[in-house]
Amino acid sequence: MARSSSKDAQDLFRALWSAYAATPTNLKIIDLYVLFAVFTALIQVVYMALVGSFPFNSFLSGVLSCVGTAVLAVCLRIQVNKENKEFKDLAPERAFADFVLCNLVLHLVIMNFLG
């Protein structure tokens, strides 16, 4: 019984990663992103798991602008993705406009939190 499901899960990992392979390379690019800022922000979780949170306010901030600008570009990589018809309208060059400008916002945001 386990050897199957470690089949079947060998089998799903294959065919998800041929069906990645097939992703265009601006999305590529934009997952990359996105597991960076992920990545960023569990660094620092971990560091201040370790280490304390003394300026917690500082702390906040730091995970608060990774996650924040992940879901951004998660929004982009929505926008942007050619086989979703919801945004077929909407120019990858608008679409990354909104990007920059919310992460500007997002990041004013953040700067203000500091204090």
Given for the second form:
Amino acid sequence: MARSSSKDAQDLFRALWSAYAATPTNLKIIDLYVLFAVFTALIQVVYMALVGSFPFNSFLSGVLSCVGTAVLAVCLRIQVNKENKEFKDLAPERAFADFVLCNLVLHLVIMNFLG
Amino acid sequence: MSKLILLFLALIPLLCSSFSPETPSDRRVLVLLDDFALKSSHSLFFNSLKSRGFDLHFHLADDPKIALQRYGQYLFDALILFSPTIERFGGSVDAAAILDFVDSGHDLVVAADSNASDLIREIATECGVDFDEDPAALVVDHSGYAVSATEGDHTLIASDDFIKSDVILGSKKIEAPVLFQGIGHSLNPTNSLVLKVLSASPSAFSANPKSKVTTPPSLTGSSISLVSVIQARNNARILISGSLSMFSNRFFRSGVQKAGSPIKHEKSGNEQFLNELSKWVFHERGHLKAVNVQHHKVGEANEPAIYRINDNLEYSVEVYEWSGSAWEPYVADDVQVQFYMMSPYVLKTLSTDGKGRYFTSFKVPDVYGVFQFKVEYEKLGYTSLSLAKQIPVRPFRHNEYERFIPAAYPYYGAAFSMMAGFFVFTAVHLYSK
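Following the display of the form predicted alone, present the structure of the form predicted together with the partner chain.
Now the complete complex, all chains and molecules, led by this one.
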């Protein structure tokens, strides 16, 4: 049974990977961006666990900038994805404009809270 | 006419050249005696005082004209009581007047003897020294007595158990033992102001030499003090001795050999011991003053009204010792300053430049509040110094904090990298197909 379950896992992984390879390039770029943001957030959390939370406002600001960036990027991906029936009528330029404006507000808040 | 009187009145303080904080040595000394024969039988001691500049006034202790003060001013700077048998003083002097005299900062020398009266014992008790209650008791030492031609009852003892203090007994070692014949006293061990200058040997005891000792004596051994000094908290100094004959010419000039010791000294140590001790009692040695407290931030010269936490500051004070005629710089390595608020946050030993100036520098602690620079110096034999200067300490102003916190650099980096990433991403997203 063990050999078949590991073989099942390998098959599952290969199926996922080949399905993902079929996604359009611009969505893959957005996914990469999200990964970068989440990875930066993880680094900051590990650093805080080691050193302590002394300038807590700076920690929150750094983590929030990463998390907020990831969230906004995910929103952009949802709205730009052509296979998404819900946003069929939304122009991708409108989605991008929303994304840019929200990011501006996010970074303004981050700079204020960073100390 | 009234202007002339006013001028004369204004000059009177200048005409007094007596005890003052600027010249702490005593000048006018009242000596109360049992009889005037003491003037000649103790002339060596009195002459040594006179040669040091003291102005001695001899009176009989029951002379009705003696007075310590008149119209609220003290007439004398120090009092010597060589009247062990006096039951009641004459004039306006009594035990309470003598104690007020000491309370006002003046010095006192009391010598009791084998026939000491209750009045003398009471004065000694008020000063912190308890004589043996048995009125006929003398200090007897069967193995520390002074060897003499006649076999006495061993009440004449030779003692060399001195207090170890250069300031009280002088820097020159007293080679010969001191002859003593009289009553012993004990000190309360909880009293921190009395010091035993001359103790009896461990084999001494206090009992009546003429009668058989039936009960164990109350005072025995080294706890018997033969000569004690007290330095009061107002720096008045009191010398209490159990023997008046110790001060006499006969004892000064006599040779001494302690029983059990082969060395025969030509001259007893009495003269050197009492001369040095009288120098200490009359403030010719060991009297300190601290002046000129200064503190400022490192690099500045003026004294600020308030410090900030984590400031570096310098503190200095000048300490002088009275040498009998002038103020000399005091040199020691154990003067300390505390930066005190309920407890000392900083305690530093001051370094000296040898000319009386003591200084140190330290960092203000990370606590704000109202602090004091405290110097509390109490060394054996020296007057106590107690200085306190108050100074507030404030926390950082809002613009005195560090602008960027080094511990938060990763967070700054993350926020800025997110902004850069966003910029790069928009470019890529717009121009890719």
